[in-house]
Structures are given as C-alpha cells and as structure tokens.
Partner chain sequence: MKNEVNISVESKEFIENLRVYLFSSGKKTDEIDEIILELESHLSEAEKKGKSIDKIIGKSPKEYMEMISDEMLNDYRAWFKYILLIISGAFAITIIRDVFEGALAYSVLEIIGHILISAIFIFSVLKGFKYISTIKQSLWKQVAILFPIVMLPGALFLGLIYLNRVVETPLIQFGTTASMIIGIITMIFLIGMSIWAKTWILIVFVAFLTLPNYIISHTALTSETQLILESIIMFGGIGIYLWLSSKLVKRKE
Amino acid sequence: MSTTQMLKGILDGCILAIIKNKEVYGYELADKLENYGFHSFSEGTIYPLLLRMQKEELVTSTLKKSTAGPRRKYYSLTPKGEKELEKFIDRWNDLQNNVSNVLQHEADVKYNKGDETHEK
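Output the structure for the chain only; the required form is predicted on its own.
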C-alpha cells in the first residue's frame, strides 16, 4: 500500500488542524505540511481539498492584500469545520490505538513463539 493511499482522508484532518490555529493561505499551508514531514504534497494537491472543504462549509476564505504580489485567499475554520476536526481527532485516536494494538500484539506473538529467525 502506498503512502498516498494511506494518507487519503488523513490530510483533511491535518489541514483542518492547521487552519484551526491560524487562518492561512494555500502556499503557507503547503509549507506547514512540508515542515511537518508531508513532502509529497504541493499547492496543486491542497487547493482542490480546500475547495471541497469550502463547498462542505468546513472552511471559509477571505481575499487579503499581500505585501508580495496579488491578493491572497486566506482560509479559516467554520464552526462546522471545528466539529469535523473534533470528530477526526476522535477517529484518529481510535485508529492509532487499534493499529498499535495489532502491531504490538503480533510482534509479541512472534517473539513469544521463540522463533529465532524472527527475534525482536
């Protein structure tokens, strides 16, 4: 399974989390994701997600003057977006816990079998 497939849906939650703390424009959002280690996403990937989120009323946008060129579209979270972020965090915590349980249990099973070819 590719990283891109695994990240489908997770990126939405990460974007909502970043926007919650401060309104951001697309390039700034791409830069923040890059700083968090998401190296395979560009503005070209992010803008369609932002457009969909705007249609779903999770975010709003405002055009503001820029000191470096044309006006920029800044995105901020709506109350609906905040609720969606809370749901995402709950789902993420459950998923992370469940995956960790499976991986840990399966590692322990292999280790406890005494299979010397698969030692921890």
Contents of the next structure:
Amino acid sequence: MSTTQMLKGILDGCILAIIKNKEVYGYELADKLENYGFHSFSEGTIYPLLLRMQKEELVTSTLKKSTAGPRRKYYSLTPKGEKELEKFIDRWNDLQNNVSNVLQHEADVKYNKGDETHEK
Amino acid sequence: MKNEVNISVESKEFIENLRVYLFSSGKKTDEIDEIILELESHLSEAEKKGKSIDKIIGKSPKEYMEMISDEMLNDYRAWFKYILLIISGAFAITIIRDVFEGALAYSVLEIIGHILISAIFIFSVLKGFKYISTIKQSLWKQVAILFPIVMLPGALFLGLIYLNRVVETPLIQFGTTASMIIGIITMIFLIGMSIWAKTWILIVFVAFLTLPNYIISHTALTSETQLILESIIMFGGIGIYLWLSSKLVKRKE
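Taking the form predicted on its own as the starting point, write out the structure of the form predicted together with its partner chain.
Every component of the complex follows; first up is the chain already shown.
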C-alpha cells in the first residue's frame, strides 16, 4: 500500500483541523500540510477534496481581495464541519490505538517465537 | 475582472486544457471559473517558490482533471440548451429551405436520420474536445482530430440522402398551407429559442442558408453564376458574422 492510499481520508481530517483553527486559502493550506510533514502528496489534491467538502457543506468559501494581486478563495468551517472534525478525532484516536496495539503485540509475539526457536 | 497571473507556459497550457475538459464534461461555467482562478493563483505562488507543476497536479494531468471533474456537478440545463439548439437548428434549416421551394414532404427515415446525426455530432464534438484536452499534442494533431468530427455530419447527411433514395419508408406530406404554417411556426420557434439562448447564430445561419438561394434563383443570371454567387454570400456571410461576434466577445472581456 502506498502512502497516498493510506492518506485518503486522513488528509480530510487534517484539512478540517487546519481550517477550524484559521480561515485559509488553497496555497496556504497546502503549505501548512507540507510543513507538518506531508511531502509526498501533490498539492493539487486538496482542491478535489475541498470541492467535495463544500458539496457536503463541511466548509464554506468566500472570495477576498489579497494585497498581492488576484482574489483568493478563503475556506472556513461550518457547524457541520466542526462536528465532522470531532468525529474524525474520535475515529483517529481509536484507529491509532488499535494499530499501535496490533503492532506492539505482534512484535512481542515474534520476539517470543524467536526465543522458542532459539531454545530448541 | 481579469486577473493577471504570472505562470509558466506549461501551467498556462494545463489551465486551458482543464477549462476545455471541464466544459466538454458539461460543468457549470461559474464553477469552472472559480476552480481555474484558484488553481491559477496556486500555480503562480508555487512557481514563485520554485516548485514544478508536477508537485501540484501530480504526474498525470489527465488523472488530476478527472479528479476535479468528479467532484463538480453537471450542468444539465446547459447541456439541454446546446442539444436542443443543434437538433432544432438542423431541422429548422431544412424546413425553412424546403418551404421556399414548395410543399414539405419528409420520409420517416429523414426525420429519424436528422435526429441521429445531430446526436452523433454533439457526442463526437464533446468527446473530441475532452480527448484533446487530456494529452499533449501539437496544433496540427489537434486539427487532425477535430477535422473529421466537423466533417462527419456532412458525410452522414450525404449518406442519408442516398439511403433515402434507396430505402423506402412512409412519406409524411404536407399541403401548401400546412407547409406555410409549419414554416412560420419554425421561424417563431427559432426566434424564441434564440432569445432564450441569447444568441443570434441560428437565425443568421438559417438566413444565409436560405435567403440567397431564394433571391438569386429569381434573377436572370445563369445557373452557374447563381451557384457561385450563392455560396460566396452563404459562406462569406456566416464567416463575417462569426468574425464580428468573436470580436464583440473579446471587447467585452
């Protein structure tokens, strides 16, 4: 499985979290994600995601003039988006717990197995 | 309100292709404008920081265009408008030309053929534009793809005329009065639709395809001169109209 496939869905939650904190425009959002360590995804992927989130009424957008030239589209979270973010955080915590449990536990088992074979 | 955005030739090309792709996929014009504006400013900022276009849209522009397109709603009203314009336009041109020549009579095959050819034309134009926009091609290759598409209806109509002579299907005939009434209804329909679609293109086409023929055939000129004069006025008139309207559109921008 590639990172891109794993990222699907997770990126949604991260975008919601960033937007909740502060109104952002597209480039700013991509830049923030990159600074957080998401290097492997192509920046443009955020736009189809944002389009979908707008359709689902999780985010809204307004066009604002910028000091440096063209107008920018700023995104902000709707109440529905905030609820979705809360749900994402719950799901993520669950998932993270489960995955680390699995990985830790299985690593221990392997270690025991290794011990057993060593003894024989 | 045009925004001057500084982007590389490669990015500009991508943006234009995306516009054509989304348009021929039947998306809403305002929504297309919005996403284009957003991507343009993203590309411009990214390029200022030295990022390449691949970093933004990934390795396959086609896949990226599809991703964007999938998330946008289809504009069925606009689709309906174009399809209605082309199909009824094809009918109106035939009906009005025939009215000038006397009573109307159409075979079932002709009527079905007209609808089918118009549908094939619309479908192939949209497919053709969509295809061209997703791959990098030289201008000549694009022309080579579009040319057969534009010529296709002409060839199909010729085929239909031939088929109509060979295959017999029931004939629907109208008397002189009925033909005149149908002609007038078609004219009213054409005008109504032109007002609705906010374009005079259909009326201009019909006028240049029928009037010169009618007027010149009543002159004492030889039939050869008539034919030449007719086609000059027809193609010249339509050409001048298209040129003038494209100038008007540019001035509006």
